[in-house]
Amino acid sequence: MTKGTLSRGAAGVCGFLLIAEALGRTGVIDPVVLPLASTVLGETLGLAADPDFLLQLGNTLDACGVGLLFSVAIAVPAGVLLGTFRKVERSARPLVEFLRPIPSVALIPVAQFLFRDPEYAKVSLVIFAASWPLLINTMYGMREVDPLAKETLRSFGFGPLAVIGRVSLPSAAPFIVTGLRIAVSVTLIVAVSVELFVGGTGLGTFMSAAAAGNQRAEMLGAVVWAGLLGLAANGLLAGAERRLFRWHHARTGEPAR
């Protein structure tokens, strides 16, 4: 991301906050219903020193991390299998196309029946939701591998596993990382949603408690933190992707910033 892009983004955010503050100050928006932007920002900064908030935030991040690790361990090998063997992919496609569109939130009651512990329910739904972008991107990445490169390796006597490890996986790596970027955002959304509905511990539970106590600025401050975490995770992965896979951007004609 260039300095110009950052400055324009910052200007947009500042403009939005100034407009929101002005609408609250002039009475267009009732500050009792929706707190002033300055109040929400102050509460957001205050939460950084709140031990209870930090504990809840850590619980959410733990669930996201565990769920994401399991998703990678399950979805990437499955994507390699389906992307390599077309007959297997055709057999599994009806099941994939049936399960993939199901919203994770719709499965919360099912997870509650299967797992009495809210934490297990949360992690299981994070795994379900995060696996799909990883699976699909891995499948398409495996299909985009240069056939000539694979045939060249086979002509030197390398077997199928060696071809996958030396050619297919390195070529598909940019697609897998893109799927990981999408999955990271999905994990946070699903984890907070489950906490809002099921309870337990985490950022969503903190928001529910703040809303129940009519602490609207505190609740919105927690929402801001959720957005900042998602933005930071996406930015870190996007930066790593651009630096690690410059060759991929050069091949596709995309700028590697």
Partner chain sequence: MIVLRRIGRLWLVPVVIVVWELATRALGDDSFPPPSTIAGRMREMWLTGPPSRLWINDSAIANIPPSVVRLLGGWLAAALAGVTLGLLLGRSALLSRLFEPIVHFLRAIPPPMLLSFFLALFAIGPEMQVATIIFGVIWPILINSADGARTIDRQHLDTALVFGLSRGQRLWRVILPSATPKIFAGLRVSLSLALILMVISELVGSTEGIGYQLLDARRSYDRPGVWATIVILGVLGFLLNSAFLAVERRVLSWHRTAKQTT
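The block above covers the form predicted alone; next, return the form predicted together with the partner chain.
Partners and other molecules have been left off, which leaves just the chain.
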């Protein structure tokens, strides 16, 4: 990112905020319905020092992080298995195709049957939802592995595990990280949804409480923080992708920006 794009981006954000503020001040949009941009910004800053908000935020991020770790531990090996053995993949495919389209939030009641504790229900659903993009991307990645490289290692006498560890996994890694990036946004969606319906502690509960008191500026402040965090997580992973997998972009001919 160059200085020019950064300043233009900042100009865009400032312009957007100024227009929103002007619309509210002139009464085009009733500030009671949609709070002024300056009020929301003030609330956003205020939330950063609000211990209750930070606790709830931390709780949501905790559930997302733990869920993500579990789903990586489950979905990546499963994807390697399905991607390596064609026969297994062919048999499992119909099952995957039937399970994947089930919207994860529809499973909230089932998670409640399984776990009385809302925190467990939340983490289990996060694992379920985040596993699909990881599984599918790992499978794609394994399928794209250069067969010549695998054969070469095999003819040098390496066993199947060494082939997976030295060739398949490294060359599938960019796909896995892409899956991880999708999974991160999925974890936030699911965690907040469960908090909205089941309760427990987290951003979703914070939103319901703010909604009950009709604290619109506070609600939007929390939304801003959620967006900024999502942006940061995405940027971090995208940056890691570019840095770690420059060779991949070079090979596929994509610009390595």
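Residue numbers count along the first chain shown, from 1. Note that the structure is a prediction, hence the values are computed from the model and not measured. Between two forms, the rigid core is the largest collection of C-alphas that superpose within 1.5 Å.
CA movement of residue 14 between these two forms equals 2.5 Å, with the two forms superposed on the rigid core.
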